[in-house]
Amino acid sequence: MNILYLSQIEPAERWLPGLSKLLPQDRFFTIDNYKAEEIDIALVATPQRGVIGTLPNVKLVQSLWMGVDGLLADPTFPRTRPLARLIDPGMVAAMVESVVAHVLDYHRHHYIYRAQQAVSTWHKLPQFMTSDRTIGILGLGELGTAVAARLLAFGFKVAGWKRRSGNLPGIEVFSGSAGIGELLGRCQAVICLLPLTDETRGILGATAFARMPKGSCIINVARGAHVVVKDLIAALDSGHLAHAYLDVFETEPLALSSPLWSQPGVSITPHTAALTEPRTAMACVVENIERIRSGQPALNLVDFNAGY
């Protein structure tokens, strides 16, 4: 196999030495030294625009990230090429850790105690049991179900929303436009793990916030465009929402002029909730390459119509 590595952000040194050891029979190329007609597999993370369309014989485009909305937003990306998402066990574990940390920070009032410390205030708040809290998860794919399992282990009640109806053990599952409103109305914390599509863009706006109980919080670790920032700030300023944990933003890095930096009800992290970990992800990449070699379809292929 001739494998082309394309990324303007992910350094090739993080991937190619390890992949070369795991796939000694294959040849690897970068944007500087390849012949388009010879490429069988393209490994991509923010690839140079237009390159994929010039590869006439490519059998698989393997994303090195879980999210593929950036690729799908590129009008030059050919929809005739099979595109696979990367489901990295290390990334899933990191996302679970990040989300649970935010939920516990909210549940144990640590965000309030940090604010009190800043003004030298000693004031104890009421203690809640985990069973007093219902945590909502928007998106019950690989990440959502892994997060739900950990929250259930802590004793939280968990509700989730997914595109299609279905049952998951221990989780109250909602679906459809009516279902999302019902879920929002009963959850003290809402976690966004949705893919970014035309249907989910701006899904966390004024209408959604108004449905949530007073004093609740949101945790967005999916895509920045899921949140309508002006509506979020209004909900925080009014006291309806207690806090927002934001890891992703529509423009990154977040501009210094953004009002979110100085908003006291917001905790910001720089898109670090879950980073692709080559040490665990390489096995997934290799498995898909071997499946293509043996004539099998790749795992985790993207549905271009659904957008993920």
Contents of the next structure:
Protein chains: 2
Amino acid sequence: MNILYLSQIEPAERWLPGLSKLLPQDRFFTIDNYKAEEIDIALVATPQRGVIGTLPNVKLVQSLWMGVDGLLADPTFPRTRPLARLIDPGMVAAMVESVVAHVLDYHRHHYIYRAQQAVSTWHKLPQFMTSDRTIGILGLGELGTAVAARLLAFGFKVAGWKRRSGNLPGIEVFSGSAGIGELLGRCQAVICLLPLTDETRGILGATAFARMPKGSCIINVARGAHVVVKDLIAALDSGHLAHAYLDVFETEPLALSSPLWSQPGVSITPHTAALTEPRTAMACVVENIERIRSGQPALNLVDFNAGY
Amino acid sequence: MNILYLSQIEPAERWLPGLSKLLPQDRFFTIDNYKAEEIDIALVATPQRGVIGTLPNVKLVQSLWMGVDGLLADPTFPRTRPLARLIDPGMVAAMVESVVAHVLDYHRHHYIYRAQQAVSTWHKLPQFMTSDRTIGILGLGELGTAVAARLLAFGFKVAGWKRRSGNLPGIEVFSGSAGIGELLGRCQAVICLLPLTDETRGILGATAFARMPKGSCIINVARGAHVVVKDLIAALDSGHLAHAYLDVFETEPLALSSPLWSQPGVSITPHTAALTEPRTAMACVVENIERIRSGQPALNLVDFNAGY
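Switching conditions: you have the form predicted on its own, so give me the form predicted together with a further copy of the same chain.
Once more the chain from above appears, this time first in line as the rest of the complex follows.
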């Protein structure tokens, strides 16, 4: 098959040498040397705008990232072709590590001890047991359920919110717009792992923060537009929220002029909570290509109506 | 039985109301109102120096802390009476949480991203998988093995060092003075959970740091005297060690004049990695008292020759 690699950011050198070895019978092309009508598969991270719509015979558009909101924001993106998200076990593991790091940093008061260290202050805070804490997870897909499992192993209480109601072992599940208020009201830490859709944009704003208990924190590792920055700053300044761990921002890199850089109570990571890990992701890409070759549907197809 | 509570720091109110309920047939005394010859059990955290040696009929000295080096440093402490350490499941869980928080902080580069945030810098660092990292644990007692189990669940490679050789599932075990050098040479993070003895004092000094790979870190949650502070500062200043997470210090509270407060690459917590948790610890104290009452030996007795 003829495979076109399209990405303006993710470098081809991370993927093509490995994929060429794993798929010796296939031919790989880049934006510089392809014939549109010959392409069977498009591998995309941040593709050049408009290109995918010009491939008349493409049988699968395989994202090299988990989130596809960037692709779907391009009105020229053809919604008639199968689009698959990449569910990379290495990326899922990385997300679990990053989120658990933030939850434990909050739970063990490390963010407060850092502030105390900055002013040479030795002051012990009361210790909580994990069973004293409820951690809320917005979004219970592959990432949310993996995070939940690890938090449960530490003994935290875990509550989750998802679009449709349903049960998950060990997790108190909420759904719908009434459900999110109930969840927020009982959580010391709220982790955002939602896809970005019209329904979830700005979901962490003044109303949500007001429902959360005083002294709680948010961890946003989904998309910057989930958080209303001015509301977050107000909630931190008032002392209602204790901390925010932010990995994602509406504009990335975060502008030098952003007040978040120096906002007390904010920890910034540069969209590194979970990077695709080619060592584990290659196998997922290869599996989907082999499924197309043998006439099977690809795994992890996007529902264009839901937006993820 | 007659139980004497001796502590200058740990407040009696945290323990005596709960223990009185659990042991309604026993009588409790404090330093202000006891008769030495009537005391059967001494509960001690930081006892008034010399008092325990004056109790002629004490059948058990039960520490309310896990570490007993403070008790043994008092030359008047009677080595002829059974002394039991407190192995509190809540304290063990707290230690696992704190150590995993530090390991993940290092593994996910959060300490570097904090330094970048301080200068408004957005720069992504290469991602490692947990299987790329070997975490070393000095001391494989109750705490070390509990920490190891949780790190293994994340997929880290784990190496451990203990006094006597022996195998532990999933852990590469080293022992002896040759073994520690071998362990240090392969670990990106080294966690100190050793008891403080003549053999372990100053174990994390220039020689140890030189064996560790460039860019590695130490996590000291045992005793301050395990680390040679001037050697640590030199290893951080030279860039050989990337970070040190320090919870314990030779003098506590850490002196205002200590260079550690503002040393780049040091994260300080005020001896809070793991506090005894009366909600879970009471049951352990009660169990040992019941064992004495029924003529059985207490659990978790200290070996005075080993020093722990």
